[in-house]
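As structure tokens, one chain now follows by itself in the form predicted alone.
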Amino acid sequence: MKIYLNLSFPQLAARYADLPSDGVGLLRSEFLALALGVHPRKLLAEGGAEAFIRLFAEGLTEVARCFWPRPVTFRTLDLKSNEYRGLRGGQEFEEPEENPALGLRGCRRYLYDPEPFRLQLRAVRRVYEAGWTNVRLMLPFVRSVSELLACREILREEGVGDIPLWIMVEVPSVVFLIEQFLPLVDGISIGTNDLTQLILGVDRDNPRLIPLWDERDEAVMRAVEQVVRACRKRGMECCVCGDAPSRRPEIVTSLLPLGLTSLSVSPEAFERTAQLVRTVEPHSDLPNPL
């Protein structure tokens, strides 16, 4: 069992690189965009494409350098429309959405407005070509095979088609059709936050419904098991990078027997998670899937 770290701020990479983790399973890019403080399309209109690429490249380089040669999984932007509207120029370029969590986000946004996505990929290419080949890409909130194929074409056009590609499994449609997605990627990471929300029909931002939002629900665990089983058949790495293992230590003991190959947790939860894995893993009779 590999144990990765979830990171949000590149400047904290040096602090956590000494942990005996297997690398970074989730490097969130959202805080890089928020640090710019301006909507990407507004920045482009002002001639700021290079500033965007440079900021993302510098942040990714810092993490890749600190964790070298361990892998660093860079998840491309998954800001929602309400978050984009809070940036300078956001209200000029973003229409209000009744339900941003189900709106223009993830891969669908990349196809609707591809230029900011291409800028991120150019930053990744710059880092990779500088020798930091421990970087791998991860696409968030994939809804369909056709979306993934279209995004892969953009990756090819931007010269990053040979970089290892992962996708997030957050939408039930991907769970149901997981066998169709696996030939197109190098790894899978299950985002339990959105997956739980969508399977249970529970808005996790609604305080009245929070008691119902529980990743340990049987329906959620069955979905995770289905994805893990499919990955095992292909000998593919399958990770859980949602907050569940960090917030609910007891869920780790439920996830391990499923045959999961890796977990990605907050740095604060790393030691606790490692201890749980050491305790549970020797008692598992599952063969190593890789």
Contents of the next structure:
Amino acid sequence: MKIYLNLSFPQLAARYADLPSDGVGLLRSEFLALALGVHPRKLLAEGGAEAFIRLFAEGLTEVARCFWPRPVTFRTLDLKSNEYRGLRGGQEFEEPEENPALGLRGCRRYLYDPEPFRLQLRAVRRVYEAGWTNVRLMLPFVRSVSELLACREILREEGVGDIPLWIMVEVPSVVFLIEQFLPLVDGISIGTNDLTQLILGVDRDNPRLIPLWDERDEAVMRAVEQVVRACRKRGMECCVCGDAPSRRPEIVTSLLPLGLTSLSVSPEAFERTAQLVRTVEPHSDLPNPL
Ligand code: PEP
Ligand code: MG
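Based on the form predicted alone presented above, generate the structure block for the form predicted together with phosphoenolpyruvate (PEP).
Below is the entire complex, every chain and molecule, led by the chain shown above.
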């Protein structure tokens, strides 16, 4: 059982790289885009493609360097239309949506508006070609096999087709059809935050519904189990990178017997999670963080 870290800010990589983790299971790229502060289309219109690539490449290089040779899983952007609209140029370049959580996000956005996705891939390629071969790519909010195939084609065109490719399982359609996705990727990471929202039909951002947004629900656990079982059959890595194990330590003891190969948790939850894993998995070869 591996334990990875979830990171959002590359500048914090140095602080957390000393933890005896197995690497970064989820590097959220959204904060790089928010740091740029401008809608990607606006930036492109202003001739800022190189600034975009450079910022992303520098952020990823910092994390890859700090964690070398452990893997660093770079998740491409999963900002929603309401978040894009908050950026400079957002009102001009981003149409308002009634329901951004179900809107133009994740992989679907890459097909609708490929250029910002291509810039991210160019950043990843630059980092990889500079020798940081511990990076891997992860696509968020995949909804269908056809979408994944179309994204893989773009990866190939951008020269990153050989970099290990992971996808997030966040949409129930992927759970039901998981066997069709597995031959197309190198690893799976279950995003329990969005998956719970969509399985239970509960808006994760609505404070009045928070008590209902519960990953421990039997329906969510069954979905996780189904994905893990399919991965085990193919001998593939299967991780949970949603916040469930970080926010609810008790869920770790329910998740481990399902046969996950890894968990990815917030740095604050690392030591507690490692301890729990040792308790449930007495022969764990994890380094003792205490
Ligand atoms: C998730 O949905 O579980 C996840 C890790 O992605 P995010 O929280 O960034 O939407
Ligand atoms: Mg998500």
